[in-house]
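In structure tokens, the next block holds one chain alone, the form predicted alone.
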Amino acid sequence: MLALAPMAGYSTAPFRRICYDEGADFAYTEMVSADGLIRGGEKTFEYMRMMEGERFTGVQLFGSDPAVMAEAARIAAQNGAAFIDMNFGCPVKKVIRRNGGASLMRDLDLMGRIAAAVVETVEIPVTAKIRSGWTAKDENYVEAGLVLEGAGVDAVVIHPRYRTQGFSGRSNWEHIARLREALTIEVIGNGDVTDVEDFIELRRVTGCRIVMIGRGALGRPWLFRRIKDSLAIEAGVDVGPEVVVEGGIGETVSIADFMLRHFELTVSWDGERRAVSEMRKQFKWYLRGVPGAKEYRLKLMSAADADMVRSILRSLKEELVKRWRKLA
């Protein structure tokens, strides 16, 4: 099984509707933060709509405090919630500060308090992501997971990374095979997949079930139907042609193509004025790396309205397929 992480700015509602048609089997909404939840704060309950398509999609919060957090988690599951995914991970200072995300490292107790809270009050699954650790020093990822379990919750999704090191080095895949040797629930493995060699990889390494994939799938939604139809392929189905291949062009969807789609579902869900804005950092995740796509990144940052986005993706679906043409 393949799962979309929460990204702040980046899981919305038209991004994961994509990554579901393009193979997701489940996906997270961006991190909700339990006071505000609670106290009803317009935005908060923005980052829990959902799009007509989300098939199994997970409201994920974080607080401090049990109460709020189960409060926030009854809230969320009224509001549409598949399941409740609580962040002991997030290494964002903002979020610290409060005693927050990876903050909760540093206290198992209030932890296991917090996470037995939510799944007390609850009756749909209860997931938790964490982090290796606050330090090297501080590793405490087996302990934190046997808190967890001990609480009730259905699944940990492990990012093996330091608080410290942020999203930098690489990820420790070793910490996810231990802790999936010392849970008896589901362990998510997550961290550093951006290709169909990352997926199977770490599969080997840690023999996990389901893998979260998240900075991978910007810019890059369909490498969730890569995976897929690799692992269809070696098992000996017909998947029929390659969708996209590298220089951004296939034989039946271009880059521009996906960028106009996820543009489009953006529109409809934000409306035209605040998709131009919105849209612009989705634009440079799916033009990294793309051969001469300088020129087409800065107009998408500068477009002054929905109709100039659509007609500069045009354009760039014009030169792409030329391009493509002139190497076939």
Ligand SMILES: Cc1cc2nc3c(=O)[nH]c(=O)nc-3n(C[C@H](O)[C@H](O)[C@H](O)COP(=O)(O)O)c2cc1C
Contents of the next structure:
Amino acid sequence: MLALAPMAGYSTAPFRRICYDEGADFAYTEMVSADGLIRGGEKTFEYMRMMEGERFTGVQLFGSDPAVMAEAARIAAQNGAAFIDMNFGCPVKKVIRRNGGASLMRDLDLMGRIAAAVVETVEIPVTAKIRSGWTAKDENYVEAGLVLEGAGVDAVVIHPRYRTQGFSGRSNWEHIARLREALTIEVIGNGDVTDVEDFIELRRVTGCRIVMIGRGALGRPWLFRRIKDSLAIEAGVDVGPEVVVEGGIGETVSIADFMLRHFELTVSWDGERRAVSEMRKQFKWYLRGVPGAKEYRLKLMSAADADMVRSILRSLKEELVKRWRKLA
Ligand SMILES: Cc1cc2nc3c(=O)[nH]c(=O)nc-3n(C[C@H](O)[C@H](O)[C@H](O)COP(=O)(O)O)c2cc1C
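Please could you give me the other form, the form predicted in complex with the ligand, since above is the form predicted alone?
Then the entire complex follows, led off by the chain already shown.
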């Protein structure tokens, strides 16, 4: 099974929907503040809105007070969450300052009390997302996993980097393997899966049945389909001709179609004005590594309205097709 990771600013309903269409089995919202939720903040509720066609989307909560987290989980469950995930891995200062996210890796007692309170409050599944520890010196993911299992959570996701690493270096998949050995509940492996080969290698090293993908899906949502196709081929199923040509100019051409689809879904979700600015950061990921894309990136970053975005994307597609014909 494949999951789309929670990514603040990116795991929006339109992007989740595209990833579901491309084969993701479940997904997470962007992280939602438990405090904000119980205060009834409109913006906070916005993060929990689900789009038609979402298969199984969990709401990810961050916070440090067991009672607040439990109440927020109850509200999320009432508002359509398929499951609750607790964020014990976020390294961002704004979250750490309020003792949320990865700072709970330094207080496993409190982490356990939060998890127990949430598990007790909701009937839907509860998962937790952790890192390898605060620093290499105080690596404690196995202890954290055991605390969470003891509290009754259904699965643990590990992004095997230390908080102090942020996103630098490579994630250490051995930690995922070790956590799987130590726990009886499901362990979801995460970190640096950007192509089919990474997925196969992570599965080989860890034995995970569920893998979570974050950055690898940004601007490349068809990665889910690629992996699903490779699994089907492994099982002897004929998956037909590949829709997207691996890494080649065929992939580049279909990027313009994905960008337009993502944009139109965002328009239908947020309205034209918001879609134009919201999509800028997503467009950057789609255009990463596309030859000659600089001019289009600049135009998209300054496009004033939705029709302008559409026309830029149309000419991007024409240009890519032209180039593809020349090469073919
Ligand atoms: C832009 C961005 C935003 C993220 N936001 C969250 C978040 O809200 N909650 C969370 O638990 N992890 C968050 N993460 C971490 C990812 O969920 C994931 O654990 C991490 O990126 C490693 O996986 P990857 O190598 O597949 O990207 C974020 C990562 C990125 C790049």
